[in-house]
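Just the one chain here, the form predicted alone, laid out as structure tokens.
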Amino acid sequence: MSTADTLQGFKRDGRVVIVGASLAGLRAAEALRDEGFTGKLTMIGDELGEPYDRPPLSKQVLTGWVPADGTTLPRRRDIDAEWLLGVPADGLDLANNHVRLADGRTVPFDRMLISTGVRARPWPVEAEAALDGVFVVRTREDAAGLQRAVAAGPSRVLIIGAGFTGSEIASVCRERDIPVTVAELAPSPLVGGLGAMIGEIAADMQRAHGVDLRCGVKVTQLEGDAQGRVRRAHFSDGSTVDADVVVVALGGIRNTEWLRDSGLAVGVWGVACDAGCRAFDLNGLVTDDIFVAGDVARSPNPMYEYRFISLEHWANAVEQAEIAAHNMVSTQANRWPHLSIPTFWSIQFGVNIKSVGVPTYADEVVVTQGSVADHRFVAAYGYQGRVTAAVSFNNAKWLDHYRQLIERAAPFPPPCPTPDQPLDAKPVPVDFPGPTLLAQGATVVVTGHDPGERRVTAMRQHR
């Protein structure tokens, strides 16, 4: 039987399992059916209920404009799938092509997609995290609980972490005239994603809207009352703040624990895969039947020197899922690379922030057009003399122009495309804080001498 005949047989009668029934998983399932896959499709998810959209959880749901259960993702088509929801995957047996579920069942597959995404990083002290009034925001149950707490009119909300989610929640609280304290270990908000210059602008924006912004400090303790309700937070500089709602916005943890002994290349940054979404094993060899998409995927991007990049972006999850689905039912010659330029957006303090490219892949940044004072501008990022990203504040219509500059590896700094170039526009160091997680996760040792014997074994760190 030829390769083409085998592939046609798989498309007609094969078994595909998608582990992770959220945005990337649903869009991949729809794309598989669009590609002509008529075999058995199984969706596995640890949450009950239909896949839903997460970006509104820290925006429209928190304001009360959209109920948490009104975020269900629209279906583009019927996917004719078996849904196994509410039971997480617990292991992967690559020798026998089985997914093990936490309830003991096994689900066989011919090809599988991993799209398990991320979960919110909890407050590290379990007893303090369990205090009434302490929230994370990742699921719609999280968002519904926080919405009720905010709507009740707390005396003060403390937000730990000034990334995009924390800043959006602070913005919603200030819209309701609720006193807010934001605690951030870094020098400014958003600095980890957009660098020091944009971080300082974001800090000014928060303070102008009445946020009690405390940067360069760490929350060391959450204190509760006799009824188990959070009342006070202690900071590393010795100060305290009284708050009856605390939001822990410390980023996400990729859901890869169930793959720990699978033999796949798994770490804190996700599951490594090639640009066609095929997973790597521990030895760095590409697998034929295991694919990865969405927040949990870590893949090389040719436009950024083939560096492995993990993205927690809505658009990336959709695009990568569609590429993975196409490649699952295509021959090697017809497979597609995932080459899209990442995009991201956020709304906070009345400003629409959008980006294109990878701002963290830069050594300089310059405001190329508009006015920082008016919060209406575009900043371009450059790496070794070429444009690699751009961020806009209330000026998103120009991002497609910068996308084309990135795709052409245009020289940095780019000329201003409009007459509103700032007179003092001058590139400055982008100045990201140093990575704190590079020393974490799996390390490996190589054993064997002959090429046919050499293999990698994961060495887990105990923390």
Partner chain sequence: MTTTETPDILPRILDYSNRADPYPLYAELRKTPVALQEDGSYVISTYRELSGILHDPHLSSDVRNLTHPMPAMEERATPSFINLDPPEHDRLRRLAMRHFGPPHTPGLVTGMEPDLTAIVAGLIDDFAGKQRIDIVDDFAYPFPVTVICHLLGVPREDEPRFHVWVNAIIDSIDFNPKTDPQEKLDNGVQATKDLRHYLGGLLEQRHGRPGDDLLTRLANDDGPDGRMTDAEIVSTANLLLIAGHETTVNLITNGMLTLLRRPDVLQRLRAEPDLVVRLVEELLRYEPPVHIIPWRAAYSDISVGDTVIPKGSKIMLMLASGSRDPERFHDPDRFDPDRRDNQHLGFGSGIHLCFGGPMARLETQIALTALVRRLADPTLVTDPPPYRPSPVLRGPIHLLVDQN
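Target state, the form predicted in complex with its partner chain; input state, the form predicted alone:
Below you will find a single chain and nothing else.
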């Protein structure tokens, strides 16, 4: 039988399992049906309930504009799937092509998609994390709980971590005139994603809106009262703050532990895959039947020297899902690469922040349009003399232009004057805290090891 016949047979009667029933999983399922897959489709998810959208959780849901259960993702079409919800997947057996569930069941497949995403990084001290009033924000339940706590009018909210989620939550609290303290280990908010210059602007914004912003400090202890409610936080500089709501916004952990013994190239940074979303095994061999999409995927991007990049962006999840679904049901010659330029947005303190490209892939940054003082500007990022990313504050309509500059590796800084350009704008070092991962020559990345370790373990599995 020819490959094409085999593929036709698979499209007609095959079995596809999607592990991870959130945005990427749902969109992949819809795309599979759009592509004409009529076989058996099984969706596995650890949460109960239909797939929902996450961006509103730190925005409209927290303000109370949208109830947490009002974020169910719209269905673009009927996907006619078997749903196995409320039970996480626990293992993957590549020798026998089945997924193991935590309750002991096994689900066989011909092809599978891994879209298990990211979970919230919890507060590391379990007893303190369990205090009443301590929240993370990842799931719909998290957001509903935090919304209730914020609506009850707390005397102060402490937010640990000033990344995008932490900053958005701080913004919502200030809108409601709730006193807010933000604690950030780095020198300023957003600095890990956007660098020092934007970080300083973000710090100004927070302070201008009355946030008690404390940077360069670590929260050392959360203290509860006799009733088990959180009351106070202690900082590494010896200071304290009294707060009755604490939001732990320390980023996420990729849900890959269940794949540890699968033989796939899996690590803390996700599951490595090629540009067509096909998973790599531990030795860097591409698999035929295992695909990866969304926050948990790490794939090489030709725009960024084929570095393996994982992105926790909404648009990335959708795009990879569609590419993975297409490639699952396509012959070699008809497969698509995932080549799009990442985009990301956030809304905080009345400012719409949007980016194109990968701002962490940069050594310099320059304000090209607008005014930093007015919090409306565009900043272009460059790496070794070419444009690699751009970020806008209340100026998003220009970003299509910068996307084109990134696509054609236009010179950095962009040379020609434009109207509304700051006269004194000069490129400055982008200055990310810690080792700048993407700007290093990554060598051993396929298995998910830290390239700083410079090690590799040869594995051969006898199946």
